[in-house]
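We begin with a single chain expressed as structure tokens, specifically the form predicted alone.
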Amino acid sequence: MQAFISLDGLVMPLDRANVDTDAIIPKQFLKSIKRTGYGPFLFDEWRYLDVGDVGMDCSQRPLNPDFVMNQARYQGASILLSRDNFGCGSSREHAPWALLDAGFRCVIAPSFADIFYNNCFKNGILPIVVAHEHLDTLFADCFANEAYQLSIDLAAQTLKTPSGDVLSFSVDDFRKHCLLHGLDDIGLTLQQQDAISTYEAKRKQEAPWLFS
């Protein structure tokens, strides 16, 4: 897992709440179990004005010109603002698969679903919660400014402004622990391979007829 250490980044506006995770990616691109190839289908219904399924070019489909994330401004975001209950429905680790894979680190709500915002972290991806009033002052000096951008410092836990206005988020300490390191499920009992081959041999000593 690719490590989130600090990140200043382009900021694109989804002003939606309760955006699922159906929505973010669709039910039937779920059947690729694949961690990446997602990410031009991220928002696919709300991105696309024709039905999309797995294996398509994405690149010869009609896009949808109202959609946030076909406006020139945005292009290249990092950093994804939207509102309440982000990230609701089904329990999907696809959806910050495809978020990842669009070029996403950073989503900031005033709220997240649980899986969702649990997902988030185990994929390198950071979720901020912030207050509604700050949430509402960011979206709109988003709108009023093109090329807006925030950085956003992990071990500081602060999100900075372009501005200079710093605000400051929370962040569970073993969460950040494993951001700031890239340790995601898999890395994190890695680190414990020594332990692991050491068993290993003793049960291989001890009951050589499960390793026939």
Given for the second form:
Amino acid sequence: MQAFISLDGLVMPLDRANVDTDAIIPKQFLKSIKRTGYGPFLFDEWRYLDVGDVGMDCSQRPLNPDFVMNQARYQGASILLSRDNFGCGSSREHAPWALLDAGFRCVIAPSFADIFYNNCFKNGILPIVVAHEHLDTLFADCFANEAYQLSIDLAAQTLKTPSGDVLSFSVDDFRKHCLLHGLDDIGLTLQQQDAISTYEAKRKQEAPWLFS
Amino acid sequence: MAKTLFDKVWDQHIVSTNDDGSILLYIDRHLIHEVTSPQAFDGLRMANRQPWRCDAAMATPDHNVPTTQRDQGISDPVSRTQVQALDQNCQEFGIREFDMHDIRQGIVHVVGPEQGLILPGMTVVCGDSHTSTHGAFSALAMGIGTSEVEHVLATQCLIQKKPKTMRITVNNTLSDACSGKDIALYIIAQIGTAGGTGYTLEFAGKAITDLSMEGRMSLCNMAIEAGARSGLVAVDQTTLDYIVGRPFSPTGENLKQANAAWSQLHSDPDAVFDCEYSFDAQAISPQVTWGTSPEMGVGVDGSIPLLSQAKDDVQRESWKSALTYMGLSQGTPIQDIQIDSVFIGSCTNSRIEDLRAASKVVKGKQVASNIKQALIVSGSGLIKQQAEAEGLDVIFKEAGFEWREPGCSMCLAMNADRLAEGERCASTSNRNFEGRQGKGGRTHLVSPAIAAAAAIAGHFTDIR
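Right, and the form predicted together with the partner chain of this protein, after the form predicted alone?
Next comes the full complex, this chain leading.
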């Protein structure tokens, strides 16, 4: 996993609540057995006017000019700004894979769905929860200013705006540690294999029906 | 100290506690399907790791499988590759699989309980958000992403932070015209799709304990639509009766010992929850969603709300955008909405009780002439077989329904079953998101009885 230490990035505003993972990456693209290649299909149904399918050359497809991702000023954005309950619905990890593949390393919203939030950390994406009062200002400033950038420092847990305002955010220590160092948590868990074996042996005595 | 049902199951599965308070949670059962597992198996191979405990896993292909002409295989080469990858991975790593040609194949959340592979007090995971279904058995069951699928395969554990607890009590007796599905949709309409975020739910009260296991599974299935990864129902005689005699259920001395342990799986009388809601079952009428989020629902006897009734501007914008997508106007009575298509199936509503409820409404009647397609998709090969033994297939076919092979089908339209642009569907599935059943498709979530009644009438209708 790619480590996340800090990020100075262009912000793309997606001004709606309840952005679900079906919208982030529609089902037909879940047929792939790879972890990469989903970027061109990110937000497919909002982004293109035709019906997308696996293996399409997206450079030839008709773009929806009204969708924020197709506006010139947001090209190259690496921070996505959205509203409540971002990432709700399906557990598909293809959603963070698609965001990452399209260049997004950070999503800012007032709340996230649990599974999506967790999936982000497994893929080097930092989800940041900000309070509603700050969110409205971020949206307003982002719409008002071209090339609107934010500076994120994970170690300090801060988000800095172009005007110099600094917002702090919270993140679990363990998740932060893994993200800062790009750690694979399977390896960490396997360091506890004796504890897992001990637990299993005990449970086989207590609840043998779980092991038949 | 008094414990909630959740606390009891959680505490029994703690392998170790980390410095930051997170724990290593042991996983008893791992359900696997073809869509969210191939990258996890690849990860194992790349790191040269073996599954920790193969007998804890069960796999079956469901999302991509065709519901017609199955003997001819899968015509879409990309879908075929994914299903073949599951077959190969299960073979390579020694994981139990019910493949596409096995009578036991079906939707993973239907097959697990049906085979007796889901038992009370278990921890259950699957790379699928509707894993919450298994909370009906007092199993702590949750959806996970593919990285965690790999983590569970490799370690039989997950790193978890303890969620908060919420009890939702539904008092009194539910109308005969309503089901577990209507309770689920009603609760989501009340607390919202993020109402349960960060919580494990427990459903309690007379209306819940009156439900069959099928009804409880429909209800817990949709806990995720309220934002909760898991929803639980306490063990009672209904639970125990369901489990006995299934292929992988315990027997003899094992069952006796298990029964004693399972009888403890309820919240202690003075247990404290972080949040509590209470609803009256008498206030619940058959539910119909009108928008593009499961929380946008009302009773079948109601109307689409007015934009002026939204609680704030963000909700008003969401409603406006939903109505545009759905091609509907504020204030329209639900029963004035004409439909084009009917889908009865999905991990929410494809069990034998669901098919029986729909067949009762349909018997001796005809699907309305404006209905372009009406599908019945069983949750498993065994359910399809059971329904055929009861003659339900004949009732449906005579009425004009198509009788299909088991799978996820039009719930998410990964196979060939999908809505065309603008088509409106009464669906017993769980999500009405934009494009869920096909780009531009319009989904109304309902119970099997309401879907069946809508097929006959050509529009939504009150079955009471």
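The term rigid core refers to the maximal set of C-alpha atoms that superpose within 1.5 Å between the two forms. Positions refer to the first chain, counted from 1. Keep in mind the model is a prediction, meaning the values are calculated, not measured.
In the core-superposed comparison between these two forms, D8 has its Cα shifted by less than 2 Å.
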